[in-house]
Structure formats: C-alpha cells, structure tokens
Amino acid sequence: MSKEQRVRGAPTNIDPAALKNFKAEMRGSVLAPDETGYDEARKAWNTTYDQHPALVALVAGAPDVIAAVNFAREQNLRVAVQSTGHGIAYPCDGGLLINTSRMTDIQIDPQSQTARVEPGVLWGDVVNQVQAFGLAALSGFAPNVGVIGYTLGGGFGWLVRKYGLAADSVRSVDLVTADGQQAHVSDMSNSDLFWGLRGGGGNFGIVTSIEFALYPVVEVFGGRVFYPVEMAKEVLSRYSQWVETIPYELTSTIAIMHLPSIADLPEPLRGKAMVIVGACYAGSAEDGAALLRPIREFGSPVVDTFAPMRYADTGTINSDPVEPQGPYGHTELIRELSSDAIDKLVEVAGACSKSPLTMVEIRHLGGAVAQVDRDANAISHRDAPFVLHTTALGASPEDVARLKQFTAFVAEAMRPFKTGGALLNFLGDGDVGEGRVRAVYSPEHYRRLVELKDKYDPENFFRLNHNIPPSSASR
C-alpha cells in the first residue's frame, strides 16, 4: 500500500479507546488501512470507485450493524453500506464502510412461497436454492448482484412483466435505523417506512434481512438473437411493433452493442457490433418459440441462442460480466419507440455513428409493473413503456472524458422521447446527483420520502447513496 493510500484512509480523528471497544464488541472484523484484508474489503465491483474508508466493518449479523452505526455516529464518521458494490453512488473516503458480504443466510418457506435473506446474499444463490422447491425469485439479469440494493431500488428482472418489480413482492424488512435501533417493517408494522423502503433505496437504514414472495416458475424459454448492426433500423422497427402484441409472460430487451473480441463468444460475434434482442418467456417452450418467431426469423440472424432453460439459468441470457469493471452509464425512461425515436437511435448508435459506447440498450416495461397501484410504494413512473440505458467502459481518464461527452450527446439526442423520469436501479456508474434522484420519483412521492427522512434520519446520517436529503438540508 502506498503512502498516499494510507493518508487517504487513515483513521486520524478516531478515539483509540472507542475503536478498541468497537472491535471487542464486534463478532465480525474491523479493518484499518494498514491491516491485512482492508484492500479487499474496501473494493467495489465498480472499479471506478477507488474508495479509501477510515475503517471497514465486516459485519457478521444485526448486532454488528448496530454497533457499527453507533460507533460511526459517536465518532462523527460518514457511513456507506456495501455488499458487492455494483450500485455505488459515492466513494466512502475517510468514513466507515459497513461491508455486509458475510451476512449470507437464506431461509426458504415453500408452504408460504417466501424467502428471507440477509444483505450479503447474491441472486445466484437464491435462485438456485428456491428452484429445488419449484419456485423462482424476482431476480435480476445478473446472478452476481446483491439482493438488497437491487430490491430496494425497484428490481427489474426477466419476470418483471409477469410479476412486477422485486420491490412489489417484498413482504417485510428488518433494518437498523440511524439511531442504532432495530426495526421490523411491514404492512402491519412501521407501515410508513415500509412504503418508503420499497423504492427509496438505502436512505432510511441498513437492512439486515428482507422477506419476499416466490413464484411457481421452473422452466422458461429464453436467449438472444444477434443481427448485424447494419440492420439496426429494421430490427428496431420490427421490435417496436412486436412488443405491442406480446403477453405479460414475455420480457424483452433490444440493444446495439460492441462486443469484445474474446474466446467466450462465438467466432462470428467476436469484435463485432450487433443489434441484439434478448427475451425470456415464462411458459412452455412451444409457446415461447411461437411468440418469438417474428423476431428470430427476421432476415438472417448471425447467432440465435434461444432454448428451453431452468429459470435459475437465466443469468446466461445476457451473460453480464462477473469480474469487476469500471462502467460509465446513463439512464432515461422513454415514452415511445416510434419511427422518429428509432431513426435517432440509429443515428447516434448505429453502424455509421462511430459510437464509442459499449452498449445502448432498451428494456421493455409495462405488464404487471403498470398494474400496481401508483401509491402502493415509492416506485414512480409505472406507466413508462421503455427504459433506455447506455454503458461505456474507459481504460483511462481521457477515455472516460470522451465517453461522458458522447453519453451526454446521446441523452440530448433522445430528449424529445424522454418522459423525464428514471429508475433508481439504473443510477450510479457516474449517473448521480440530486437532480437525477428527483427524476426517479413523482413530486408527491418525493415529498413523502422527504417526510420519512425527516422522521427516521433527520441528520442525513445515511447520505452516501442516491440521497434524499431531509428538509433541514434546504434551509
């Protein structure tokens, strides 16, 4: 470790006696910058954030979380919470990073069709265990993403149009609040906080367990079909018409993507730009094949991976990267995939665009998402039909600057088609700030969330996140 790293993270203002007592109270570990394991514990999956906290608390259970919150409050340390570090908003430099990755308990109740998990659990672990009971969880596209952050931010996966967002299936939450108290939150207990947690992210406390519904899905029909990027307009046009006809059981995406030249990809795809339609049908392979025929048999696909599969294997559909990366992204909800919108997408991301972005992706919403009462929880913008997300990978500061500039260019080009809203799950990767958080919520939902912040965290103790400041912050 370099001298600079030690200076950036060193706990210079922490009372030594208090730190000694904190370590003694912990069942888990407390690591300072000069201790073995600190570097690994501080790292986020998103390598853009090279954070250097004063201390990392590797918590082993709810009592450790309470101890960590109390210690940070008494020592006036900023706090961040991290399991995997996929959706990190701001680095925890000089603060206390509460790492929950060791809290990995999973409890499954097949009779009630529910599961309760701790905050270090990844979706891949959940879906494999519940599959043995003939059930599925509303997991994300990537199996290496943590359950808690994904769910509190909404939770968009391959069953979203059939069963809704993951946040809509939460039954109860246990968490530690800013005053170091443990609370059980549900429709019957602290119902106001239960409303805000489902969609409000990490603004109100540190979740120590979450209970959610499971669904009777075992086999699905899923995969991707790849076309040359030169066919982007034709495929996008076909896709925009096709999604108007499909049932709730079918969730899909379409992306223009620059694929890496790696051995894991089929040879025809290596280093190529493609337009890709991905989908998952929660039903029989026969019905899925029939529904997807208009997309799969259009022109001459380069590669087609569609096949029957276990729901637990749907992480292979998109094959999102497992190894840590440093993506820069931006997200917008869009109101239409009209011919004008398609023309603009092709102009900024198609074959002649010289786009440096790794991917420009559109995910189809609607279905069960739009059927939930708008005030059921803090999720807003349920009527948006599509979400647009751009992703870029830069190897140097110069690359990142160029990618940010082009991302802004794409966002401006698509401005006529935006709803003005965003999804919390897709923020991060550089797409942060008060204005972006406000875009996630309707004005009324944001007002209610500020009221909850005033009640449960008036000092904004939990602020290294996609923050909803208390009203006192604007005075």
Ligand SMILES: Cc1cc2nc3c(=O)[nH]c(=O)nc-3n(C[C@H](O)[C@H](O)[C@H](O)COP(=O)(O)OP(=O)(O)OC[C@H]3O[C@@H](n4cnc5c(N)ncnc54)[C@H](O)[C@@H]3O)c2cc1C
Contents of the next structure:
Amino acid sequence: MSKEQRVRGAPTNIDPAALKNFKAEMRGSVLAPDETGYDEARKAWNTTYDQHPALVALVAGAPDVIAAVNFAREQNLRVAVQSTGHGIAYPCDGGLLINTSRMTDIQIDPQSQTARVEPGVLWGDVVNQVQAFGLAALSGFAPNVGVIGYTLGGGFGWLVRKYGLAADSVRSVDLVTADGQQAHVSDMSNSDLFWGLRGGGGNFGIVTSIEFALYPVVEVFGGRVFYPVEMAKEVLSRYSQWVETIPYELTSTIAIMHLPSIADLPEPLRGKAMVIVGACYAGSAEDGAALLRPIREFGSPVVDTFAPMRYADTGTINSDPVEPQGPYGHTELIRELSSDAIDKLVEVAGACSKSPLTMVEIRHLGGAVAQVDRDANAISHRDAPFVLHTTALGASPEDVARLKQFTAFVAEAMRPFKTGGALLNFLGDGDVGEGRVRAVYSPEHYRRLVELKDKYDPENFFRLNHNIPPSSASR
Ligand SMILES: Cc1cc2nc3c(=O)[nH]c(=O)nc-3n(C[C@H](O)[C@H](O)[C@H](O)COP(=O)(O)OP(=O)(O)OC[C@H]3O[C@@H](n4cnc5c(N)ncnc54)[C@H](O)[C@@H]3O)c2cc1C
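The form predicted in complex with the ligand is what I want next, because the block you gave corresponds to the form predicted on its own; please supply it.
First the chain shown before, then all remaining chains and molecules of the complex.
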C-alpha cells in the first residue's frame, strides 16, 4: 500500500479506547489500513471505486452491525455498507465500511415457500439451494450480485414479468437503524418503513436479514440468439412487434454489444459487434421454443444458445462478468420502441455508429410489474414498458473521458423516447447525484421517502448510497 493510500484511510481521530472496546465487542473483525485483510475487505466489485475506509468491520451477525453503527455514530465516522460492491455509488473514504460478506446464512421454508437470508448472501447461492425444493427466487441476471442491495433497489430478473420485481416479493426485513436499534419490519410492524425499504435502497438502515417469497419454477427455456450488428434495425423492429404478443411467462432483452475477443466465447462471436436477443420462458421447452420461433428463426443467426435449463442456471444466459470490473453506465426508462426510436438506436449504437460502448441494452418490463398497486411500495414508474441501459469499459482516463462523452451523446439522442424515470438498480456512474435519484421516484413517492428519512435517519447517517436526503441535511 502506498503512503498516500495510508493517509487516505488512516483512522486519525478515533478514540483508541473506544476502538479497543469496539473490537472486543465484535464477533467478526475490525481492520485498520495496516492490518492483514484490510485491502481485500475494502475492495468493491466495481473497481472504479478504490475506497480507503478508516476501518472495515467484517460483521458476523446483527449484534456486530449494532456495535458498528453505534461506534461510527459516536466517533462521528461516515458509514457505508457493502456486500459485494456491485452497486457502490460513493467511496467510503475515511469512514467505517460495514462489510457483510461473512453473513451468509440461508433459511428455506418449503411449506410457506419463503426464504430468509443474511446480507452477505449472493443470488447464485439462493437459487441453487431452493432448487432442491422445486422452487425459484426472483434473482437477477448475475449470480454473484448480493440479494439485499438488489432487492432494496427493486430487482429485475428473468421472472420479472411473471412474478414482478424482487422488492414486490419481500415479506419482512430485519434492520439496524441509525440510532443502533434493531427493527423487525413487515406489513404488520413498522409498515411505513416496510413500504420505503422496498425500492428505497440503503437509505434507512442496515439490513441484517430479509424474508421473501419463492415460486414453483424449476425448468425454464432460455438462452440468447446473436445476429450481426448490420441486422440491428431488422432485429429490433421484429423484437418490438414480438414483445407486444408474448405472455407474462416470457421475459426478454435486446442488446447491441461489442463482444470481447476471449476464448470463453464461441469463435464466430469473438471481438464482433452483434445484436442479441436474450430470453427466459417460465414454462415447457416446447411452448418456449414455439414462442421464440419468430426471433430465433429470423435470417441466419450467428449463434443460438436457447435450450431447456434449470432456473438455477439462468445466470449463464447473459454471462455477466464475474471478475471485478469498472463499468461506466447510464440508464433511462423508455416509453416506446417505435420505428423512430429504433432508427435512433441504430444510428448511435449500430454498425455505422463507431460506438465505443460495450453494450446498449433494452429490457422488457410490463407483465406483473405493471399489475402491482402503484402505492404498494416505493417502486415507481410501473407503466414503463422498457428500460435502457448502457455500459462502457475503459482502460485509461482518456478512454473513460471518451466513453462518458459518447454515453451522454446516446442519452441525448434517446431523449425524445424517455419517460424521464429510471430504475434504482440500473443507475450507473453516469447517474450519480440527487437529480438522478429523484428520477427513480414519482414526486409523491419521493415526498413519502423524505418523510421516512426525516423520521428514521434525520441526520442522514446512511448517505453513502443513492441518497434520499432528509429535509434538513446536505451530503
Ligand atoms: C454485473 C451486474 C449485473 C447486474 N444485474 C442486475 C439485474 O439483473 N437486475 C437488477 O435489478 N440489478 C442488477 N444489477 C444491479 C445490482 O442489483 C445493484 O448494483 C445492487 O445494488 C447490487 O447489490 P450488492 O449488494 O451486490 O452491491 P453492494 O455494492 O454491496 O451494495 C449496493 C448498495 O446496496 C445497499 N445495501 C447493500 N447491502 C445492504 C444492507 N445489508 N443493508 C442496507 N443496504 C444495503 C447499500 O446502499 C449499498 O451501497 C447488476 C449489477 C452488476 C454490476
């Protein structure tokens, strides 16, 4: 570690006696910058954030979380919570990072078809375990994303059109609030907070366990079909008509992607630009194949990976990167995939665009998401039919500057088709700031969330996140 890094993370103003007591109280460990394990524990999956907390608390249970929250408050330290670092929005420099990755307990109740998990649990572990009971959870596309961050931010997975967002299936939450108290939150208890937690992100406390519904899904029909990027307009046009006809059991995406030249990919895809339709059908392989025929038997696909598979293996459909990366992302909800919108997309991301972006993806919403009561929880914009999401990977600062510029160019080009809203989980580095967080919510939902913040976290103790400031606080 360099001298500069030491200074950035060094716990200069912490009372040594209080630190000693804190360490003694913890079942897990507390690591300072000069201690073994600190570097591993401070790392986020998103490598853009090279954070240097004063201390990392590797918590082993709810009592550790309470001790950490109290210690941070008493020592006037900023606090952040991290399970994987996939969704980090601000670095925890000089503060206390509460790392939950060691809290990995999973309890499954096959009778009530629910699971309760601790905050270090990843989706891949849940879906593999519940599979044995003939059940599925509303996991995301990437198995190594954390359950809690994903669920508090909404949670869009391959069953989203059939069963809704993950937040819609939460039954109860245990969390530690800013005053160091533990609260059990459900429809029956602290129901105002229960409303806000489902969609409000990490603004209200540190979740120590979450209980959610499971669904009877074992086998699905899923995969991706790849066409040359030169066919982007035709494939997008067909896709836009096709999604109007498909049932809730079918969730799909379409993306223009510049694929890396890596051995993991089939040879014809390596280093190529492609237009790709991905989908998962929660039903029989026969029905799935019939429903997907208009998309798969259109021209001559370069590669087609569709096959019957276990729901637990749906992480292979998109093959999201497992190794840490530093993606630059941006998102918008899109009101239509009209021919004008398609022309614009092809212009800015298609074969002649010289786009340096890794991916411009559109995910299809609707279905069960739009059926849930508008005020059931803090999720807004349920009517939006599509979410647009761009990702770019840059190696050098010059690359990153160019990617940012191009991302802004794409965003501007798509402006006529935006709803103005966004989904919390898809906010990327191009979306940081209060204005973008406000865009996630309807004005009425945002007002209710600020009221909750005033009630449960008036000092904005939990602010290193996609922050909803209380009415009195500033970042
Ligand atoms: C490769 C990749 C694939 C993705 N795929 C999808 C997808 O398919 N669908 C989708 O909806 N989203 C997806 N996301 C977005 C992802 O759901 C969010 O980034 C989410 O915040 C990640 O949660 P985490 O716990 O893994 O990350 P972390 O960075 O550890 O946490 C992110 C934030 O969540 C909050 N949080 C985490 N743990 C707690 C806790 N115990 N208590 C309170 N707050 C907490 C905090 O605000 C924290 O800053 C993806 C992201 C990436 C990078």
